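Presented as structure tokens, the chain that follows is alone, the form predicted alone.
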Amino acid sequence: MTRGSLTRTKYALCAAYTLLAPAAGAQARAGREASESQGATVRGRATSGSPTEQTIAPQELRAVPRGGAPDLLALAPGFFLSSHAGEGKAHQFFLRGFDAQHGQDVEFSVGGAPVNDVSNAHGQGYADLNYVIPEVVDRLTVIEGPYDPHQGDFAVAASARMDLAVRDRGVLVRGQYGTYDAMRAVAVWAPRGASNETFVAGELGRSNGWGPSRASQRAAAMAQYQRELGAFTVRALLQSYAGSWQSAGVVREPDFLQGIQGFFEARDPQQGGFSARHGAVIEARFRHGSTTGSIRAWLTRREFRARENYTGFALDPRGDRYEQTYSATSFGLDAEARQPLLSWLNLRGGAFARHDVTTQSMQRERFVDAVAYQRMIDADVNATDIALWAELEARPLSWLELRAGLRGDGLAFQIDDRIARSGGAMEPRGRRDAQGIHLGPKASARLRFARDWTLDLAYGKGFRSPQATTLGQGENAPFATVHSGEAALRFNGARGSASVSGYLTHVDRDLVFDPVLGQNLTIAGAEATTRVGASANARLAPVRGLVLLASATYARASFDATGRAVPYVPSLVARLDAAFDREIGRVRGVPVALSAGVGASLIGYRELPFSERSEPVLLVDAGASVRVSVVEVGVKLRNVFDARWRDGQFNYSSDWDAAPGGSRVPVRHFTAGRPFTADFTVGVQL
């Protein structure tokens, strides 16, 4: 069989899938209703109805211990989050098979704004989410797989979006103080009387980190402001971030069975970062007779820069060290509108734009005073991407509901990379432009039966824009196109939800970190993966004041070209939520609640280079509050038994002898996992 042939099999097996794999899904609707009864503002664009679409209220799970916004995440099925390169950096995303790197394959929006850098050098979609303070988050929702045709670039492997509001209004107070030194201190005001989304919140941070090389620091500033103005609902958000972070890198498994060195130390003290955010989004939502609509406009400006060794002196005898920085202004417009044609059927229409103005640099520094001694990247970037877009929803049957959209993006580039090199054409230099147009059709069905039980069946085209550095002039710029499809069947019942699913992704050209150049590459003849997956969750609250959460998630991912396994990608994500949260009694007529939560993730084992494989890990976090009054006293523990842990772990060679006739044998290398470490918290709220 011819490999065109291959390809072609490889896409019908996929539609076959859709149409025959055991059905799964998303609790979705029974999210919606239960954040619906609980008062919750429902904002942004109306609810997709995609069957992989997860929202999730994190404030009824807010017991369970986490380290920040970006662990709330973990709530949605198949998601795992890294911090290997250090707390304030980027957290590295795996999800259905993808080892999304920092954001490369999952399109992040909060509050309206998109969050992930376009061409930032040090990863395509790089999406920072520690600006955002958790305690203003009042919604999560996740769009699993390309099903949606508001979805746009970067949504290969899912989409997360952030709602923020307060639902307690009032002012809040906490503080928290814990092992290694760690502090954070937050205040909400959240006026009464005003909308859930008006507030103003603060959060300052620091931390000495578990071990050499691990201080981090940050201060985030958020303020929202909503108001009903007749037939319109503005809303205007301010954020402002900046936060650096030390990393300790990487540890040869070799020197630390040997005692060279230790779990926890650092080879190259110099290692760390700094990333800041500004940003701005102002939003008019809008009724005119049956017509329902939204217009926002964002401005943000990224500042980031980072410092990695992963090899040591394996490549130059000066030290192996990069430097990467990436500064970018970015402004848009998304507008969207639905429209009643008739009883059992609506259309959805969208438009959007963005541009982004970018400098980007990468250089090598020596080990011993960090002078900078070669330039590998140094360019201007402007990026632009103009989409519209629209989908039919259908209703003939009180029983079926049918949707079918079609997105199309327009990418326009233009480089100006101030590194004359000559060279191959797969890299040219100078000063180029390049443009490309995708087309993304999008289809899904739902079947109602019986009282609570839903089929879903859903079919997606999505894409990742290429990184900009690596086009020539007048090049129609390559996509990394991703067709997947899915089937899910799911429950809604009164006191709880449960789904299970199946689907199969197929993307063109996939991208693979490489430690040793420390970018994001494909692998040249291997450029196409699969993944074939099947998901499962439920989400129970069987009493009063429980609420309990689980999911896991398997997945096989593949080059098509050789069928070997993709690296570093989770096979198995398991994870268990437990939170309690209620008044059990009355101390001379004041109330006194009690919280309580436990968080249990299982991640399998991951496929590395060269025919390894990592080993399996189970962690365990558990918290419990007590509040009396307006005064609220609670300890958060993480990593309960102190598992000794490889968070991020990899397969290559590395030298750390400045000496030469260092060995070239690859070997496995990890970054250490948060031992266990204990929180104490007191709040006031007034």
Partner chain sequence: MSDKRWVSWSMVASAFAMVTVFHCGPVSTGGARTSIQASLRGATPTGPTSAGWSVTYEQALLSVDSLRWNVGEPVFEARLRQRLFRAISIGTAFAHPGHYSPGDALADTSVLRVLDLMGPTVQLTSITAVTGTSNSATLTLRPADAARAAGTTLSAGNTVRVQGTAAKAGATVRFRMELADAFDIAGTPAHGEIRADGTTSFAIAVDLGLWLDRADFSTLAMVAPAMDGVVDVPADGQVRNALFRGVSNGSAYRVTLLPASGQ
Contents of the next structure:
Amino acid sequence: MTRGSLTRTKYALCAAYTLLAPAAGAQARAGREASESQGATVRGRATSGSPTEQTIAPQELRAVPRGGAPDLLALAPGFFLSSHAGEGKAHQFFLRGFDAQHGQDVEFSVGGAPVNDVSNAHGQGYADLNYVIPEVVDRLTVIEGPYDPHQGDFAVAASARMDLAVRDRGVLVRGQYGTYDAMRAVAVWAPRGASNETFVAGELGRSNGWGPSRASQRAAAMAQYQRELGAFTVRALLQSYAGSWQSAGVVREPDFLQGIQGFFEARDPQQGGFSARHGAVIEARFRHGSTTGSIRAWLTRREFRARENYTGFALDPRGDRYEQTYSATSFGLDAEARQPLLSWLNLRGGAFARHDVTTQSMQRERFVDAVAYQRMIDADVNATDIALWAELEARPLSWLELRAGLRGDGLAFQIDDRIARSGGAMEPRGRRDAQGIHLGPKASARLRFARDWTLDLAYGKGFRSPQATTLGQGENAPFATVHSGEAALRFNGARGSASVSGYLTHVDRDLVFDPVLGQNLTIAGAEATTRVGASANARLAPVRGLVLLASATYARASFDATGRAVPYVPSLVARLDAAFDREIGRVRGVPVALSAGVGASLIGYRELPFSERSEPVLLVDAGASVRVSVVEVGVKLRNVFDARWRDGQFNYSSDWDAAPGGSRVPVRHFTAGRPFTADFTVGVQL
Amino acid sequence: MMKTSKKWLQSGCVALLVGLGACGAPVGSIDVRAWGEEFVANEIPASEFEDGWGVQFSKFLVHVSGVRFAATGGPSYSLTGGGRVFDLKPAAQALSIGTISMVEARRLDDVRFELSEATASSTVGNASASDLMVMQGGRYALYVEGTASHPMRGTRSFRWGFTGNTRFSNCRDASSQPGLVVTSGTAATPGQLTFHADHLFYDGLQNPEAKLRFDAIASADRNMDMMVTLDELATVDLTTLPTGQYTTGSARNVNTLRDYVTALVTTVGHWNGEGHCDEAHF
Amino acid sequence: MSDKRWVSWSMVASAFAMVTVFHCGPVSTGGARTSIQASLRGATPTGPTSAGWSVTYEQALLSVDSLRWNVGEPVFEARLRQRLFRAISIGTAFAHPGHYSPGDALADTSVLRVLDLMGPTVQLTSITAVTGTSNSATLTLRPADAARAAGTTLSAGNTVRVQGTAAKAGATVRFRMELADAFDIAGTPAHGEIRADGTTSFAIAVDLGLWLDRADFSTLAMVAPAMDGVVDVPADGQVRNALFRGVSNGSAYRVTLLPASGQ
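The form predicted alone done, now the form predicted together with its partner chain:
Now the complete complex, all chains and molecules, led by this one.
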């Protein structure tokens, strides 16, 4: 066998594994790799199906304090999460120059089930990850850009997938208590002898919140079972979650400066919300000859309610607080397979189908007694997304790997709009239906040179489905279409890895948050936007037990029509995580381990309307724990330096005085960022 | 095995390419319609009025021109044939006034039309030749004839012709969606220029709480011939009417009932029923 | 070269790339906070009214609460109305039959005083504003309380006071009246670009001629004057109706953008 053919074989095996992994779900891989991989954290394409795919093992960095499972996303380059409306509401995601709001530009999946809400009245693609118990997140896989044909709706800026498994088998019971009367209890049972993907976990939490109107509660349960059945590997996941939160809302900057409103004070104490999610996933992975694949079915029930007030009384003297509700029953199928066609050519393909039966509403309510006085949305939306995709992977030369794929999505919407027509008529707007097709070609090339170096070039076209209530009868559903190109230089060494990439992304129908209307809107005459950015990340494991993870992303986003900057997008997001976890000795024969971690986030300025910029923010978290035999005691410090920072920042008009006469000129508003908190943990691992 | 795979692969690629190539922009057509709704075809019932009057039109002539459908930054389609006169009274249903074919099937967000003065080059739509002559003779954009009835005050007739050009643009439908969604296929997408005749009797020019009234108009019948003319309306100064009625907002030079009714003409044009447009004189 | 060094070099290269991106990026979201100036004065009639009366004012007082400049186009104006969408926009539903939508506010100020329209021009400075194209203005006129009315001839509880002489064809009437109504003057044309440099200035002239343009003072002929010879206009008369309509009409408030200094 020649060296070339050997290399090709190696590549084929690698690629086969790569392709199989996402196809069959990373769950199995997680289990298999538990013993063989002690640390591969941020990796390039070594085990991926997309040139920009990066896999992170968050448990390796668990010493770094985090709020919950959504905060794990900060480990991926360029991700910044804002929690401006209370703990319990979905985070606001920023990455690669996108203000992805609550998920409109990022496709999320957990355990094989999609997370983004279709046509949620609060925001298209709303993705509430709070239901995920962080202790059972084994792998976080992020595909930046829309370069993989498996990526579907909402994969405008990226896709993020959480795979669930527990490597530390046995029973874990952990309690946490901290400032602001925050309590959390979690229990995980991972039966020994079963695969890593088999576990039962539960979580209860509550907090008075760091300031008025910030209390929250949550309860979550997740159970997963996986076993081999002949040629099949079967996995079933059940989960249930309910969370509620209060929100302090915005602080009007001039009022804060004049002492009218405190930094953490709430002007409207009736803000908050409720979110619930109940779901099931069943998956079968199979091998038939040289063909491998998987088929997965999922069912999800969602309930959501949010009450927010950004403008006080500016729109109506009765009060501007709005309530948005959304409930949905969603189910779908996701099947894919991979087959070698030639020695140097593989075919990957799959089908995806999803149906959402939703009901949504939005209404304004009186400030004093919360009685609704104006209904703006009252609709049932049934949405269907059916997709087929295929990708050819060729390795014509030992140093060259090519991929070309195509994804076609057919989306259909049926809308029953119960809002009365304009002009004083009583008749509802009635039923409408709309349908559209989106074709998204993808292509990439990987050039391998030197021993550990690769150069990746990628292009992809992705889409975001429209908010259904904006569609007209018979409208050819106007997708937001994204074209993205990327070049990346990657290094993968034994003790470290690094990559540098540049990208260009164009969105033809972008959405910008309008705090006054509480919705994301396209801006007439300036719908299209372009982002140019660069990203770098590196991972080092210089000594045993120590892992360093650093990333930085710089992006500029602008409107094509005006050349002006897209508001609210952070220019720079940098993150450093350092975690040390190692047995340091024995006391009377009992092993003692020390774990310590530091995480630092630097969020650069954000462009705001009227040529203003928010201030850069540096946040540092730190934590440490000592593990003696089966008992672990630790402390988690968030915002160590107690930086008084402004989380969400907006420029718009508001008036918090019910009496007429207040100014309507736009002013700065902000939501107060999390102050210093300390939480103490005690855990037992049996 | 490999041979079979190759064939399979080739077939797949061809199918993909054909599929991609077949995805050209679909086209449809627009059936442009005009209607005065039941208020013109039948009557404006007394229940609509604040003061007990009811109105029945016998003629409602509109001179329509400049009908255009466009997508921002995209294609634009116009109804050809120049200005035409339509009588909306006999139209029990929306009247088809023309079809625009080969229209890209998509949302055309900028819909506009004009209610403009008839000229020598104007032609008849469904109106009679004599109607056309009336419109051309007075250079009218809108001409209405009708009768108002009141159980206590009897009846008054009116015959009013209005000059002036108004462009209705950026029309949104009753769901506040811009323009018109043209669907592909053989069935034409209807797009309706709707004329709200009741607006001629509103008592506020810039008032969301405006009411329909006819009392003051009936009282303008100075010569007691039971026919209220525009000249008679011109003799009624608004300052002789209660201050809460016939408010003018920021409109200039609206001093008499004639000025008032003439100003209201610019608000009659609507889109697809209750949809609104921006209005502009030109 | 060791892994560590490669990683270090990668980070340096990425920093370079980011600096490059930074220099290619857009400048800002556009627009700016600024301030404007406004002057307020009464414009006395320059000729007879449309009813043929020559009106000479002795007093003209107006209690003003606030002024605001808006993006929204006025209705009934001979120009194309434009879309109101902006990055941040307060949506306003259309209303029958006049479709005035104020849209975003660009500038506003609380005046909260009684203006003597026969006196010197009142200067309002440092009015909070943002850049943009103003198209209309709203004025809020409210009855003055005792404190606001103190020192003026306007009686507390009233919004407007006029006193003067009307003459026509040898007939002369001295009149006075006050209005206690609240007025929201909306959609007054107020076109002008508010610039970022803080020098934008508007002149607001209250057209006192238009206030009484439709008044028929002959209707006061049968009303006995007060001791001082001045007729107190009756509440239900045509003249008061004319003043009410004149004051409430937005076109009586002429808002003009003053040329930038140096032009």
